[in-house]
Every structure is written in structure tokens, then in C-alpha cells.
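Only one chain is shown below, in C-alpha cells, and it's the form predicted alone.
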Amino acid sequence: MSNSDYRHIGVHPVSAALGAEITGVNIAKGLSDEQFEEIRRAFFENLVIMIRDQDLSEEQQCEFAARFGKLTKSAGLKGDNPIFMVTKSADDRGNNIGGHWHADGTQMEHAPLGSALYAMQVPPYGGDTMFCNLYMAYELLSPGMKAIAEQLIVVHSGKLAYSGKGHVVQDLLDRRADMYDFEAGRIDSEHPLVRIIPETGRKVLYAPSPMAYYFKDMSMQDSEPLLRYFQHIAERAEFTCRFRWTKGALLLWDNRATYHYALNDYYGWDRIMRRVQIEGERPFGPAKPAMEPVSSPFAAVRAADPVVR
């Protein structure tokens, strides 16, 4: 779908693989139904969209994100507030949150559909976020490997990820003990390696670290080489895009069809982001069918195309 197919917003791709910037909207002033439907269509078309120069309160950010689906807390977050502050101070020389290829909350039974992340304070340079296209990762597989992949179920384990001192996830959470309930995040779920996205009817390769630990009915030792192989395919440079942050930018990504990587290259500067998360369906695919019928008015958007673009 080209930019000319949109009548109420501007859609400007940032790479051939995925990602687009949206122009011509002011979320705080309200969106017409026509504008929102085109934003929603651009989201599923491009997997990641950024809308710059927004001035959003918590309520306005939540209201906008909730138009995509029910809001849900990040796994292990304390309290009932869906707001998750992603912060790193100028004097913090350690790891950042999300500083590796991953998808959010995959240990949850209803793994998140996506997130809306709002930039409140950003460094003058650095701190970009990268994304990769999991449709393309699946399409790269040979027919024989697709047949193997479509039989596999991955165990996503918060119990192992939050396993104590020395683990990168646990070490990061220890620094934010005021925000996290560790026990609530220690949950496991089984999701198919090849997942179908209901809005497009297409398949993705869904094995994001750090929660994807091993294949069902396999040992961790047997699982690791094949699991890493699938993860590395998704992270190929030609399957990625990169967004540079500006204050007031709102970024939305499909957490089911992408992995993302928050670059930790802004030492000496504060970075303050506000995130809300959108609940998704139970992941389903050839190895684990949907538990209930799934239909979507967007199912034909790009279903016939071998890649997103």
C-alpha cells in the first residue's frame, strides 16, 4: 500500500523492511474516525509507526492506545496503573532497559499486541530504537525449515528470566524494586514458534529472547542451537529499521510481528519515556491453533504479499 492510498494522514516509510512516520495528526486535539482507521491501517501495514511533536498527558496517551485494544500491565509491574516509566539517568553507567533484541512480556498467556511509548525527555543524540520484521524472518526460511518450524512450540519463561543475581533481566529489575513485583513476573507460557497475526492472516517467526528458553519436549541443551538460529535470522540487518527519538514523539509497535532493541549509547544524558501496553490475543499458529475463532476487518490488508513491502 502506497502513501497515496491514505487520504486523512501522511505515511512516510523509514526503511524498505518496516517502519513509517505519520504526519498530519494531533492526538491531543482528537482524531476523527477516518484518521484513526488510517493510523490503525498504517500500523498493521508498517508494524512500527512514529507520530512526532505530540503533547500528551497520561490520560491522552492511554486513551489513544486503548483504541487499539485493552490496556494491560507489563508483566511483574506493581499496582494497577498500566503506565510504565522507562528511564535512565545521566549518571547511570549500567545496562538500560531493553538493551538487547526482544519482544515484551512473551511469558504472558496473552502476550502483548503492542506498546505506545512516548518521549518525555531524550538525549541530543543516541538512544535510538531498532526494530526487525518477523514476517520477513519467516519468509526467509526454506520450505523444509518452515515445515520443521511450524511444528515447534517455545516455552517462554519468566521463572527462568527472573532467576536471581547475575541474570541480566534480574539485575535490571533489582535497580527498580520500587516498581516491580518479581513474583508476578515469574510465569511461563507455551507459544508456537510460527505465529499467525490475525489482522493480516500471515505468519511470523516468534522466538524472541530473553524469555524464549527452549522448545516443548526438548531439553534446553538440544533447543539452544536451533533457537539461536531462528533468533539470528530475525535480526538480519536488511530486516530492520531505526527510529531516532525527539521530544514529544509517540512510537507504536506490533509486539507480535517485531523484535526491538533500545540502544544504550547516551551516557551522560537523561532519557525519560512513558509506555503503555496493549493486550493481545493468545498466540496461535500451525503447532497451536487458536482457542476461539479469530476474524478481523484488516485480514486482507497484505495477506497475499511475500513481505510487508
Contents of the next structure:
Amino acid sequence: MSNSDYRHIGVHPVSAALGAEITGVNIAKGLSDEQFEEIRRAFFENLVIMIRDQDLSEEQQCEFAARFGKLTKSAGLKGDNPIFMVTKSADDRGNNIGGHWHADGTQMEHAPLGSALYAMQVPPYGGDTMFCNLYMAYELLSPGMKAIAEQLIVVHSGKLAYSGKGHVVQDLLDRRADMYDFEAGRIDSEHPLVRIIPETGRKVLYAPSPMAYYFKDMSMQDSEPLLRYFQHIAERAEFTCRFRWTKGALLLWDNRATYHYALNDYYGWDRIMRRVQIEGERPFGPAKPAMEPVSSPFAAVRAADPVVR
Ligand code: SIN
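Output the structure of the form predicted together with ligand SIN; the preceding block shows the form predicted alone.
Once more the chain from above appears, this time first in line as the rest of the complex follows.
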């Protein structure tokens, strides 16, 4: 199948690596089963799809996202509503939400399958979102490195991220304190570095920075250079695409097979987005179950490590 095989929607790739714009669709008016099936196929083929010029209520956005799977809340988000507002105002000169390469909520056991982000107000320039293709990152590895990568389990930690000492700086935590119960978000999960996406049966290099802190059964010292190496592979410019926002655009991304990066380059302008997440399966891959810890003369050093112990 290719992007020209669609009969009920238009599918227009935005880069060679990933991403497509979908045309001929009005979500608020309702989708035929054929249209939805083609949107679903376009999503798994292109990993990120944008549908512009939509006029969507919160309920309509949730209903559309729920056709891809059960909705889930961002880890630690208070209340029952799965909606999370990604906002930054014109007078805010600080950090934005998601202004670094990452996938959402990877510290969760069932990290989200995807997110649907709807543009309510966008700056006249800037504020684009970039994505990279983690299938390509896996494919780039040499056979020897693939064999190593397929053995590794990564510990993703919300403990550091939500402590103010990790990538989510204190200023952002303070601004989200009314929405978040950070204690509930301080969870860790172990996920294989190489993950299989069930809908395609293909492997991705799943080392989403920055929640990926270390490899199971390795010290921080051993883990850090390897993690940096895998992250560097994933972020290669040739593996990316970039979406320019317009008001009313809905963007849906596969949060398991991509990283994203919300650019913080629109100082002096408001940007207001509404996000809902779809629950993912428990990540699985070729990595064997974690080894039992072996006793070693360095056990005491490891035990004193604030992260590994
Ligand atoms: C996010 O990281 O989920 C936000 C993406 C964006 O604002 O473009």
C-alpha cells in the first residue's frame, strides 16, 4: 500500500521520513467507516497525521481519539478528565511543555499509544512540532549493535523527572502544580530498548529521552554513554519531519514509534493546545526477562548511587 492508494481521504506526506497531512475529512460532521479505516491506515503508515481546519469540541476530540483505543490520563494529572491543556502565554519568557526530544509518559507501565493535539490558538510564526521516526533509528543500527540493543531493558523514571532535578525544570512544575499530583507521576517502569509495534509487527528503537534514565543491571556510568548514543541516532535530521500549526489543526502521533519536540520560539505570542492521550499496550520486545542481580565487589558503590540503588 502507498499513500496514493487511498480512496476516501487525501494523504499528503510532509517529509520522506514520516508525517502526512490528511484532506477531505470533517471530523465534527462524522466519518464514514471507510474514511476512518483509511485514517487509521494512514496513521500507522505515516506515524504522524495532521488534519487541518477542524472545529472540534472537547467531546468530539475525545470521541475521535477514542476510536484508536481507550483514553488515558497523563501520569499524575488530577481529576477524571483526560484533557490536558498544553499552553504558553505571550508574557511567559520561560520554558514550554515538551521543548525537548521525548515521547509522552514513558514512565508509565502502559505508556500512551498516541496523542491527539488540537490547536486552539497558535502564534503567527514559530511553535512548530518536530517528530522523528524510531523505526528508522532501529534500522540504522548495524547487525551487531541490533543484537546488543535487543538484549537491553531501559528504566524510565518519573521520580527524577518530577523532582525538579530532571528535565522538567522547577518553573514548569510550579506552573502545573494545580493540575498535577506529582507524587502519583513519580513512578518507574522497565521497557525493552527495542520494542515491537503490534499493528505493524516491526521494531523501533524505544529509548525515549529524557525519562529513560539507565539500563537495567547497569550502572549510571555504563548506561549514560549508551543512552546518549541511541538517542543521537534517533534524532538524526533525515529521520524527522516538522509540522507548522494553523488554528483548528488536529495532530495525531504514534507515541511509541516517534519522539516529538515542541519548539519554544514564539516569545510574545500565545499558544494554546488541547491534548488527549490513548492508552498503549505494555511495551514488549525481544529483550529477555531481566537478569537476577549478581553479587559483585561494586555492589556497595551501586547501592550508594542515588538513582540505581
Ligand atoms: C507535547 O509534548 O505533548 C506537546 C507538543 C506540542 O505542544 O507541540
